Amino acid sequence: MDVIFRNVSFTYDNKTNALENINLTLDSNLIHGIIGPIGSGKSTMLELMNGVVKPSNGKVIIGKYDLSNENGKFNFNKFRYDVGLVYQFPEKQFFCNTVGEEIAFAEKIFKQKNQDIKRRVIDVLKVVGLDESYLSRSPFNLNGGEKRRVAIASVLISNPELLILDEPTIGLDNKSKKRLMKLLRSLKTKYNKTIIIVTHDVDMLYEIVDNVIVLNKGKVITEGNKIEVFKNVEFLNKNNTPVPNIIKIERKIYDKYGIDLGYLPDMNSLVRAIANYKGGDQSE
């Protein structure tokens, strides 16, 4: 499901701007990130692919929904189905009692069969990497981690297209962190999700997603492969933008040692190049 910014600008207030003339195309089938520093219009590019506002001028376009559309003529509860959204505090998307009652809830309101609705619900928590026993426990009650795999859920079981997530890693450790970097790379590469990730955690857009876009006082001010967005630091800095550790290290190794390592997808290949490159310069 693509997701297409045409022209977009948007006022709040009719008088400040929070974007002014987006124009992008997030391609189906690949994990792409927002970034940029406070202020720069991620929330409202949110709140707009969201359907919660609609752009002051252009078009947002996700799939066959026309978000602009004044008249409002589609159906917003099979958009809701279609496109999920995963709030950076999960609690507060959570309405019932029971993790299951909760993944249920959105096939409830679709009026699906209930042995079918527990039967998804079942199937669902295993995609995200929980067992049955959590089903009669309180999402209210979890971890982090476990609420977030929760949530992600309770958006799964209606089979969107599209899901988006907004700081998906705040409050969480580097354990679940890593199982939440594992899960979203099933979606897309298993499940073909499109999946769009709002943040200011550059560490771990570097390592999962495959697009950057770079927000700054409501422009794009630069896109494209996460690689040529992050190495160019100098820019990145300029704009108050955070680099990845990854790529600070390896620039320090280079300016320090002469030693260019390439731009390498995470850290443990980092470690494994420098590891090999000592191996290699003892050996002679």
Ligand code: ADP
The other form holds:
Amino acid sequence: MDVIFRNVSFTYDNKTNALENINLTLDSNLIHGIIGPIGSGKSTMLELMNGVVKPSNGKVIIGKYDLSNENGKFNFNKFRYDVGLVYQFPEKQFFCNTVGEEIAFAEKIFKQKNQDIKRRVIDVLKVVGLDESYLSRSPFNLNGGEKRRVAIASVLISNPELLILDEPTIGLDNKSKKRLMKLLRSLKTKYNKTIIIVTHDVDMLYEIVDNVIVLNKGKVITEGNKIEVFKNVEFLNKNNTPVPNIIKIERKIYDKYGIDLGYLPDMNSLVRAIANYKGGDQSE
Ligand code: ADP
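Same protein, different condition: the form predicted on its own was shown, now please give the form predicted in complex with adenosine-5'-diphosphate (ADP).
Once more the chain from above appears, this time first in line as the rest of the complex follows.
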């Protein structure tokens, strides 16, 4: 499900220009990351993609839905089914007593048929890496990683093509973070989801996204393949945009020792490359 921003601007109260003339196409079946300093317009973009607010100018189109359409043809319930949003604080979206009810909720409201709901709830629990024992547990008494996975499951039950996640790794310990990253990767590769992640966590982004969009002061200042974007360290520094640690380390090794290890996909690969480095010209 492609997401298209065409000449999109958004102004709060006719005063603050939160977004200015955004032109973007986020292609299907990829993971896209949106980053930028506080106040750069990330939340506003998220609200526009969530159909909650309409652009002041331009068009936001998600698959067959024109979210800027004012003619009343926009079917919000159907849209909710195709586009799932996972909020920054999962507990704020929970309101049922058990994980099972929480996940089944959207399905009951929108489809109103009960027969296969339980089976589907168990299926999506499995997809997010939780077993049936979670069905009767309170969603409020889980750890941060589990809460996040229940929130994702409650969105996945509708089988959306597009998943939008707001700061998914915030408050997670390293282990939960790794599990979540693995889950997001599998949602793309195994279940063909298109995923958009709004975050400050550039280390996580570097490991899992295909493309990155960098916002600053309401504008897209650079976008594209993650390596192309992140290797531009001086440009990112100048624009208060964090650079992933792995790129910083690779850059230091190059500056200090003249060793070019290339752009490796994750820290483990970097550690291996350093450990296996033989020195000098390796082609000899
Ligand atoms: P980010 O998510 O990157 O921190 P936002 O989209 O929240 O950025 O904000 C973009 C700009 O819009 C900022 O200048 C912010 O102060 C302003 N803004 C955000 N929400 C509102 C609002 N409800 N009313 C007025 N201005 C707002």
